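Only one chain comes next, encoded as structure tokens, the form predicted on its own.
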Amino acid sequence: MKIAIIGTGISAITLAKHLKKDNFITLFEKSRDVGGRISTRRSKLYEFDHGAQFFTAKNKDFKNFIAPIIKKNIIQRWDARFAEFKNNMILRQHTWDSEYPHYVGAPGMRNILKHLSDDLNIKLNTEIHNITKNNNDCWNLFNTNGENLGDYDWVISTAPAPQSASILPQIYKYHSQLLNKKMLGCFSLMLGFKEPLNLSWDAALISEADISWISVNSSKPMRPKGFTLLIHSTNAWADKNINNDPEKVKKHLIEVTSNIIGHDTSVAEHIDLHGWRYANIEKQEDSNSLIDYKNKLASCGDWLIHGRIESAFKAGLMLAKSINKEL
């Protein structure tokens, strides 16, 4: 079997890996590089997890998953000095530690996608902006430029929902679940400093603010000595704001980040903003896995459970699990 798999997140890397058996894989990405949200961007003295920050893990078969990873040292324990805060005040502090571990990629996070993604057929900078059944019963990909990337028996989609209903033909069975799937946006504020900044924590959950989490990147395992914060707006500020002007961005999430923690940020000497307009949903009361078998089409995500790596894996595995039944 052909099989093409939109998307190189952790739920494709997860099928790919439990699909490739007998089946040829090809996968597409939109970006230069493989990972998805959980994504790393460097500039020449910083370095940046602008998406998921860190991950846990509960369920059995990801720890199997990851087991192998850790030993390579590619996931490291990060035992970060964490904070929650209220209304500008800190409410309580605990560090991380062995017996509720909370993972990150080293020496980046995508550097787990990187690893994982070695042994797959890749196409990178390739976004697909359609398919369309052809005379031998297969489904042809076609590029923005309306290149055929060729024929194929399975498409998977494992782009965020709406982009994923954009992609595939109305004649998919969940075609419209996809479409009332709400998923929710963050903007990501870079910041980083010639001096680090005295700070009494590592990673800082915000509530009553504009911002949702603070963390000192650059306190993760492995990371270059350039002292560095990474801030995530809310959702729903983000909603709101993911088409004002980037500037006016930064300008806000800046002001209300230096509120928070008493310093001045606007002294960075690096900004950067990135702005996802997909990075999270809600939890879902339908985890269900989205295979229309006549059409041979299938969708998968995060988006499915929770927007959490862990969640995200559970959903590739859940739809490979079930295609290999039919294959």
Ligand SMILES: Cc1cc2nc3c(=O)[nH]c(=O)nc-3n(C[C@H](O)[C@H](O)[C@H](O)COP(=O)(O)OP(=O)(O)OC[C@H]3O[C@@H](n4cnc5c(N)ncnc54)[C@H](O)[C@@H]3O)c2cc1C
The other form holds:
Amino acid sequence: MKIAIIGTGISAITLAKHLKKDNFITLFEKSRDVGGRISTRRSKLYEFDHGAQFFTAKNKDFKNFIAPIIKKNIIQRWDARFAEFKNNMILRQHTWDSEYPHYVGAPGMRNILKHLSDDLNIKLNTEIHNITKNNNDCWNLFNTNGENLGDYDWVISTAPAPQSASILPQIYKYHSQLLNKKMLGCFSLMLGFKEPLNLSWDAALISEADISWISVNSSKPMRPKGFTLLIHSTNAWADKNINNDPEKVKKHLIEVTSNIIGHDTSVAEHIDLHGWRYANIEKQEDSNSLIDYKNKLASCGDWLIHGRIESAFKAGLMLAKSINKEL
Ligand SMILES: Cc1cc2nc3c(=O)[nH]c(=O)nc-3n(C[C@H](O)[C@H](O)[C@H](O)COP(=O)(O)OP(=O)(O)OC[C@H]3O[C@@H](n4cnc5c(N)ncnc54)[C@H](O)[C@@H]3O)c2cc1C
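Show the form predicted in complex with the named molecule, please, because up to now only the form predicted on its own has appeared in this conversation.
The next block holds the full complex; its first chain is the one shown before.
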């Protein structure tokens, strides 16, 4: 079978790696690199994981999946000094340890996906606009220039639900379910400093503010020396300001961060911003795979379960197992 997978996030890569080996699988990715929301941005001196920050592993399948990557040191433990802030005050602090490991990619989060996708057939810089059925009962995929990218028996979209809804045709059995999945936004503010800030923590969860998270990205293993902070806005603030002037967004998030941590973060020599329109699903649920056997269409992603790396893995694995039974 010829199978087209749209996306190269963890759900797509998991799916591709677990589908039966005698299929011909092609992955299409709109960005210039793999990873999706597991992403790393590098400048000359600084590096930031501006999507997922870290992950944990509860499920046995996921633990087994990451074990060989841990052995290769591409996944490492981040034993961060963790703090919880409320109303600009630290409520609690403790250090993460081996009892409940918090993992990151090394030297960046994206390296996990780069490693996993080494042996896959991937077309980067290829945004799928739509798909149509041809006379041979196969699907044709079209990019944003209207070019036909070939014939496929199956098409599986792992793009966030609203994007999958715009790619997949309305005859897809679960099209209306895709439209009903609301995803929330998030801003990532990236700050690089000439001099390190003196902080008593490496990762902080923030409540009662327009930001929800700050990490000292440079405290993760194998990062460049340049001191970096990575700040996430709350989903609610991002959704209100996602179309706002990026300079205004930066200014506000810098002000809020400075107030909370008690340092003037506007002195950063490197300031960058990324807006995620579809950062995570509004509701946490545990939906089944959305496979339309009649039309040979399917979709999956973290949005089927929960906005976490482990959930995206689970969604990809669950879909591969179901499709394997059919092929
Ligand atoms: C800011 C932020 C912080 C997070 N923090 C954490 C965390 O600390 N821990 C944790 O476990 N999880 C975290 N997450 C969630 C985690 O990143 C996701 O759950 C996971 O990466 C989702 O993987 P996925 O494969 O389902 O989707 P994605 O990674 O979104 O993959 C979808 C892919 O589809 C591609 N695509 C979309 N449309 C098209 C198209 N038309 N044509 C071709 N390609 C297309 C996209 O470019 C993308 O590569 C965070 C997410 C964000 C945004």
